[in-house]
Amino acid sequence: MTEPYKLLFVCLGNICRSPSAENIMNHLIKEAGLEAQIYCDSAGTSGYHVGEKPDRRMTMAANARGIEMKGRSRQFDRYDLEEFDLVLAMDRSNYQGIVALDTAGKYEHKVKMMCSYCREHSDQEVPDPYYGGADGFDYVIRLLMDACEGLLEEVKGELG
């Protein structure tokens, strides 16, 4: 069997919105039957939160739309470049902080910006709603619903 297609999304603190876009890509992997050719994983630039458990709030507004929140906050490492096939920013700040760690250039091919994938969303970037109220949360939860729904079409296409 072939190694699966890996994808990492990279937030800051790996407790809000890397944490959704990965357990909302894993359902929509799951809908589509494709488990066993897609892996997901998620991670911050921060150490700030490593360990802990998305956000409470992230978890509400995810399990709303029928997403279970599952996973613990840990933090991007270089070899992380080697390992997936993609890597998913969620900011320009979360993208220059990845590219920062290679410093070779090698895989910045690899990198690219979660919102690059959506449909109906005209975001550059996923806002961060930690400071913010709930509507925050299920406006991140929307985005990155259109957003992943656009990558997974993408890699479908990439796994013929």
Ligand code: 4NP
Given for the second form:
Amino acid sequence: MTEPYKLLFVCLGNICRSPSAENIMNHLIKEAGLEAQIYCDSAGTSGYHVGEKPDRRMTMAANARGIEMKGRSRQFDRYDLEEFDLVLAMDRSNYQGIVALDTAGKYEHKVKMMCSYCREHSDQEVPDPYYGGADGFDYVIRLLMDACEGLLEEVKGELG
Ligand code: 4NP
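Switching conditions: you have the form predicted alone, so give me the form predicted together with 4-nitrophenyl phosphate.
The next block holds the full complex; its first chain is the one shown before.
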């Protein structure tokens, strides 16, 4: 049995955007019957919320669109760059936080902006919903659904 293709979603706190991306992607992977071929995880560039469950407001927005939210926050570390095949940054600041740990410049080819996979939205970044209202959380879910659908098509191509 070959190793699954490994995706890591990264934001700042790993309690809003990246756990949503992970859980939406797992939902799509399950629908496609690709659980054995694609593995997902998420992490935060900060350690502010390590060990915490996803933000309650984010979970409500995800549940309202049929997505279950699982997982606990963990901090991104340099070994993730070796371990994962593709690392998806939610915004430019997350991107900078990730490549800052790639001190030898070996892994930049694995790091992509999540919105580069969107097919219906023109956003360049997934906006941080933390200090905003409920609409912001729902927007993050819709934007990530678009990006995850595009990403799944791309990864299917990698699987051959
Ligand atoms: P996330 O959202 O990066 O999407 O998980 C945030 C969570 C917490 C904070 C900021 C953004 N914070 O400042 O604590």
